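Next up: a single chain in structure tokens, the form predicted alone.
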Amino acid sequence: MDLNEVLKSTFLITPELSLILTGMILMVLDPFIRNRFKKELFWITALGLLIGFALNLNRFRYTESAFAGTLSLDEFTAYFNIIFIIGALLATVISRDYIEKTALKHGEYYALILFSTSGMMLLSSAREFISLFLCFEIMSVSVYILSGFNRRSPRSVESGIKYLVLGGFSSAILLYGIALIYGASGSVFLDEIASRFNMENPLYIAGTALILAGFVFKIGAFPLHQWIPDIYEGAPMTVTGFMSVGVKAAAFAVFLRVFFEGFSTLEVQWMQILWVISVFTMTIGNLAAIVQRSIKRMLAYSSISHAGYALVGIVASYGEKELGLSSVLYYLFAYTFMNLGAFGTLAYLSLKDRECEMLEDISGLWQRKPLVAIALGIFMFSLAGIPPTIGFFAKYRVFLSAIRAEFYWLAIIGILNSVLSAYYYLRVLVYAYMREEQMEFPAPQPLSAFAIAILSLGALILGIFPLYSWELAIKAAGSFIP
């Protein structure tokens, strides 16, 4: 590439850029900055988040490659920008508080939210394998040592050491994959793989499959899904929120970007892989949860369910393509709602010295503070897809495009998976509304009570109103589709 070229693709990557930068100047406002100040950091990345939504819009205007084909800048990448930093930013916000109460770091915990966003980001529109493994690990890296950041808490510790490790696993078996789909193809452009894709050659076929292997570990599907439940009990709350959220949105964003746009040949065969481990995923993701006492624990299971759930619109896609893919994009928009929403709640409720995270610890919320009840009511019955919340439009969404796509048992399976997880979120909510309060509830919190407020009504106008949110999905999976 020539100067020209390079300025250019620097320039289309902006909103990218602006994350990295305010990430890096907190690291060097922190040292210097005296400890009862630190807190207004937070101001700094919120403005930093806000830059990047801004310069994201812009997006939706043009599609342009940067980098000599690396990167891929559409409709697509700007919608998954939008889901990552709307919740990197409310996030961000729910997290000062908590920083406040649990006296962790503010500098080094703002920085690390920048950076694995910029690599969401990055990675939603990464069209060759070397720049996509890199994306993935600036993204993981930061969510490893966020995940471990409360060095007080052994639960913590070893959520962030667990982390480490089976990510580190997964990435090597991705890499393997990688290795082997280049040395049969010539090339980490997806494009020319898809070109060259030749099915007798075994190592297309074991690629295939170790890449597969990883993107399941990655979103937290069956069988490799074991992992969620420890590390989602053990990581603060806040960064359990963003990391059920910004995470698994990115990783579906690249899973979509490889097998449709790479191996795509091979179609018919991982749309068969991937309607059985979406029952799968569904099922004892659903199951696990229901035995579960910790709301925390609880939420982890169901996030794996509702992974279960995104698949059945990536399998549906194969006979009802757009309608699939905009049900996908559309549920993982829903998901940081509705998710993001349940954590930030918990986070809220939560005292200095102990998490808010067992189902005794929201008795008599009520009674106690009736606006926060309602925020959690909102959360509950989206996540349970009960109407007129974003949730059910999006279960609707993915739901219809299965049975569009005459994949009819898958969407069955998927209702009934749905109906059985109103049981355990229901529960939260006869613990919240019906007994009596036996813990103490903590003093108010402006800020994480304004992005609770804004998550909650997001979930309920999204839902009443959805046609607006659903056609902007529409556009990104047009803009995607060959």
Given for the second form:
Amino acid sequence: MDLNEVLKSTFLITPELSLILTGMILMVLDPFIRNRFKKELFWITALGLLIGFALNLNRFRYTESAFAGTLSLDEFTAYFNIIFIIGALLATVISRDYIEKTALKHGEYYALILFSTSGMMLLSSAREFISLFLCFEIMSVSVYILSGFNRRSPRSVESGIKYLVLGGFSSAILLYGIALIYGASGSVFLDEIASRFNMENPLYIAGTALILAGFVFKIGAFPLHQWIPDIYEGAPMTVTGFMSVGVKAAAFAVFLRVFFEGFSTLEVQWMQILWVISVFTMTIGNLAAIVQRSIKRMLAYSSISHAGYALVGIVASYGEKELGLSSVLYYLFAYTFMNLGAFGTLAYLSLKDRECEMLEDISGLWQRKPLVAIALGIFMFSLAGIPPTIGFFAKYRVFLSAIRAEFYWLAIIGILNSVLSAYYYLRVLVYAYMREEQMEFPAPQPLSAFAIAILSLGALILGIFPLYSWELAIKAAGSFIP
Amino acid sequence: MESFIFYLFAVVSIASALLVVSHRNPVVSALSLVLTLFSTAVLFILLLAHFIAVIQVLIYAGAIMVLFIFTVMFLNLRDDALSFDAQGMKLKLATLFVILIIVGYFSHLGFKKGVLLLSQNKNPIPENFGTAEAVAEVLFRDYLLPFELTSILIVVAILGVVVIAKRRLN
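Alternative state: the form predicted in complex with the partner chain, after the form predicted alone:
Shown next: the complete complex, the earlier chain at its head.
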């Protein structure tokens, strides 16, 4: 790789660089700004993210590989980057008021969000295992710190430590798998691994299994899902929202890239495993969510079951490649709106010393804050998959692709699960709309309200007119199918 | 001769690694870790990876281990905090035994099929293999992006330390 190529490649990753640079600027500026004005660092963050978003849109026009094949910058990358940046941007908007309320510190928080997002963006384009692992760690380490960010709360610190230990454990498994694959093939590039893949060699099989286990942990699917409730519950509300959409989507992006590009020789085998994993993930997530009294914990379990629905799409791509893959991509896009919206609304309703997380905490919401109640209703309907929201369309596509690919049982189990989930989502609305007790709610926060309005309108309008975003998902999946 | 040195240091490294996790005195554990790292460095030399061996001794056995021992001494653990769990010992030994059997079985399978010996003498070793120059060439040319990404990862880690350690709670 000569200097010219380095320069060209650097130019190609300007969206990621703009985020990293903004993070650096924030770190340098932070000590020079008085405490009173620190919340305005938010505007620099938002500007960096918007620049990254605009530069990223260019990528829909070309497919390039950068750094001698290390990164592949195509529509698949561009699509996922849109998900990450939208998630990060709206999460930071809501975070600004949330940090102000709970008296956390601004500067490092925004920088960590930016670094984590840049890690996700590079992760979705990585085609080489060393970079892939490093991006994974940049993303994860930032999120470990963020989940322990509220040092006054023992639960937040506990969640940070747990995430660090368990995440480190899963990264080690992933790395071990990568080492075995490298040992067997002598390459860390996905295309070379795919061409040298040899079913006879047990090292490949063991490596694939270990890498699968590492990814299953990051996605939060059965049987490595137990970390999700504890960590989601303990982390600050906005961080939970951010990581439940961003980290999950990034893990899915890299999962698709590695398994479809690198390990497609073993497709029959890992598809069978994924079938079982997706059934258990959906069912266990839903059954555990039903008994929760805490909305935050319920949403954590529901995020497990949503990972299961997305896995249905991956399994369906065994028969219906394009439809299955684009339904996964679309599901993750839809999930960003509805889940970030749900956590954002809870963050909006949180008070200084009390997070709004139990079912009782939102009773009387309709009388006191009708607009917030409507937004919450849209998010819950969307999570439950009730038309005309975006959640319905996403689920419809996933199950349709399963039926087209003739995975009838998978589709039936998925639909039954989806019906079951309506119970606990709608119970939240029963508390919000039909309870008489009047809880104490915080004063209005215009910026957060704006972000929640965008999320809820997005969840609604994209559900009524889904075709444009659906076409984007098809394009992205098309650029990715080998 | 070479295989004698290999087996000697392989046994030393495994034995001292076991001592790291099994000894009740943390200072002894830390010092056995130094021994483990030294003997792994010798194994690296046997693989002709001289540069990595030197780096291993300098950074791991030198700098990082000093940090470990300092931390252990700062913590100033008393004897009752180090009480040894003799109850679980049988279980631990049994687990170790089972794992050894499984690993042994699989490596036996691997050797039988010949896959674990695939790399033997297949590719001739390049002339300057293992030198600082060769490592630098690969690191700064082929793996430039991962190298730069590492710097971001370190920045994030430093940021984490700042978040955890900087301000007093009021």
